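In structure tokens, one chain follows: the form predicted on its own.
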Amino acid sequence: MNNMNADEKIRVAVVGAGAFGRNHARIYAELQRAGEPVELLALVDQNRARAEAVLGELGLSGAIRAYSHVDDLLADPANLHITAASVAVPTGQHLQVSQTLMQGGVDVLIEKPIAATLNDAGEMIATAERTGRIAMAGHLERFNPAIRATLPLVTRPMFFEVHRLSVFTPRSLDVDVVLDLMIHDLDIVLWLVRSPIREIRAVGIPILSSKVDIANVRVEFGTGCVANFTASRVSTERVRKLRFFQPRQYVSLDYGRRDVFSLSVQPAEPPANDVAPPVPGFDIALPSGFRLVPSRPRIDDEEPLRSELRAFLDAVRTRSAPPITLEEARAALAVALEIQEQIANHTRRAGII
């Protein structure tokens, strides 16, 4: 397959017309507005109303097309010529919609998690290798901006802290707070960590829905690193924070307020360093002859899904890997799986119903 020249236009469609998939029309019509080579065609539901509806709120009517089936869209007589698409439906459905869609020659991002088993992943990625896709798999976070600005300052991470907290909603409730919530930071810290696992323990329980609502996982890999994970999706408050220790630092960072704090153990007098200055009234004498120097990492603010679909957009171009594979999802939702099946032997052993 050849790279497409940088001035032709990427035909776009969302299947999925509900949160996630309003996201994704919404961004893709603002690229589109901005004079970037992307033209949105298409939303599909299998709703048709509510995709108009959404078309509707986006102010899109009229100039975007509505469909209530894949096959509708590939079949249409008008052609579209559709090249990429977002698929943002239930995760149930992740694996018959891509493989139709890659089928029919488009390219694919398709939501986390990329699919509710093991087996469906693998079904996933054998088919975009069969067919030559792209095929990138939506792990939000990785686009978050104090994610990228963290990515320097990673060495050798040693010990995790993970909260993500939301309230109750009746979204994605097809899936489980691992799945749901959980996930996004499993991706992070595999990422980060890139070490296989030695051990894993979980407890979780369901509150307001019939699958688990809350869990606390603890994840020790080979290195030694130890992660802990806490996701509720029913807190009074959402919370999206993460912490990590390596030797001689410590890191925070808020993904909601995309910003991120870095503690240091460097010597009295340190080299100069693009770093960002130390905040007032943190710079604390050591008795070794070293100090502790906090700094705040420079924020290149955009928004994850616009730099997300920035980044598929342009695998889709110049026909290059993905950031975000789905041999990389697949070993974060083996992780995911592996963590319910914990769950599920706790809960027998603590004899809960």
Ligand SMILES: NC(=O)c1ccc[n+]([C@@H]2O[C@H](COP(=O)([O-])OP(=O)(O)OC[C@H]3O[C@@H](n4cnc5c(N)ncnc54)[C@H](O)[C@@H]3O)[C@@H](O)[C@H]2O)c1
Second form
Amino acid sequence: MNNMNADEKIRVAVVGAGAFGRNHARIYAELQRAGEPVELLALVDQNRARAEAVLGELGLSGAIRAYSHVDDLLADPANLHITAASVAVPTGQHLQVSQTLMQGGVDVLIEKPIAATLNDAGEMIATAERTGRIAMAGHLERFNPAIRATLPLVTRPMFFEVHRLSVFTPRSLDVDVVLDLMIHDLDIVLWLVRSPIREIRAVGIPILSSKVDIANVRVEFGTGCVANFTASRVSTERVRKLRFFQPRQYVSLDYGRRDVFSLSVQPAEPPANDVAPPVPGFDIALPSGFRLVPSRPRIDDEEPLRSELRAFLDAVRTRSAPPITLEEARAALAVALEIQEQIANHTRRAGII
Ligand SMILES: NC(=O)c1ccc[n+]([C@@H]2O[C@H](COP(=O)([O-])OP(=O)(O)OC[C@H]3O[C@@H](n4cnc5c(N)ncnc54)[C@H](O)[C@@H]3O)[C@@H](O)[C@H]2O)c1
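Alright, leaving the form predicted on its own aside, put up the form predicted together with the ligand.
Shown next: the complete complex, the earlier chain at its head.
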């Protein structure tokens, strides 16, 4: 397929009208209202009444069609000529829905985790290759403005401390907390460290659901970098924080507050003070010739999902590789599955079940 003209509208559908699909539909509609070359034409949910209710809530009833199956969408005699779609159905359905779409000539943005098994992920990748479709993974935190502002600071991360805690809701219970929440941070840390994994240790237990609801994981990379991850979906508070240390620098980011703070040790200028002047709030005397430099990078304010959908539409328009490939998503999935195995081993060793 050739590049599209810059003003040619990309005709999109959203599949899955649940908690997250609703957000995809809302943002496509917002982009359309803002004059971007995109047109939301269909919302698909096996519970068609839910799709219709979501369209009503978004003020889109009448303008956009609701379907109960992707086959119905593709076979509609009114042929909507859909060229791109977001897949926001439960993880176990991602392969079947995205394959049907790709085989029907539709480019896809597949929510994270792209699949629950490496086989499914592999089949998805093979289908994208065979059909020549653009297929992007929806690892949303890559578009978090705090992560974007952190990228230029990354030099040689050696130690990560990552927390993602949320209160219990009866959603995404088809997967455990590793595939539901920790996968966000696994993708981010793999992306920042870019090194093979040497060792994984993990503990996790079910609390309110039948699957692991809270997990703590230690990952050691080939570079020697160590990352500790804690993820919980049974917390009393909401926390989404990532902190890391690299030579002479500490960086702390809060995904939720979209805030980044860094503290670096730098040669003092002018040098040769006996003791570097104290930084307000960091009243620490450093050895001669050094000072502590705190900084808060400027943070853009765009909603991460909006940035993600724009990046997807851009890849569709230009027929270029999307910013998050299915191969990268498969790599994060492989680590998540290895973590699940280590949790199972730990559970057996500890005689919990
Ligand atoms: N990126 C993020 O931060 C983020 C956040 C939440 C959820 N998600 C992901 O989005 C996906 C959906 O999660 P959710 O919380 O919206 O789930 P949900 O259960 O609220 O909604 C899923 C919807 O899909 C529909 N559905 C199921 N199978 C279908 C099929 N074959 N065809 C059409 N519709 C079908 C269901 O009826 C339901 O309405 C999951 O993969 C989840 O991991 C991502």
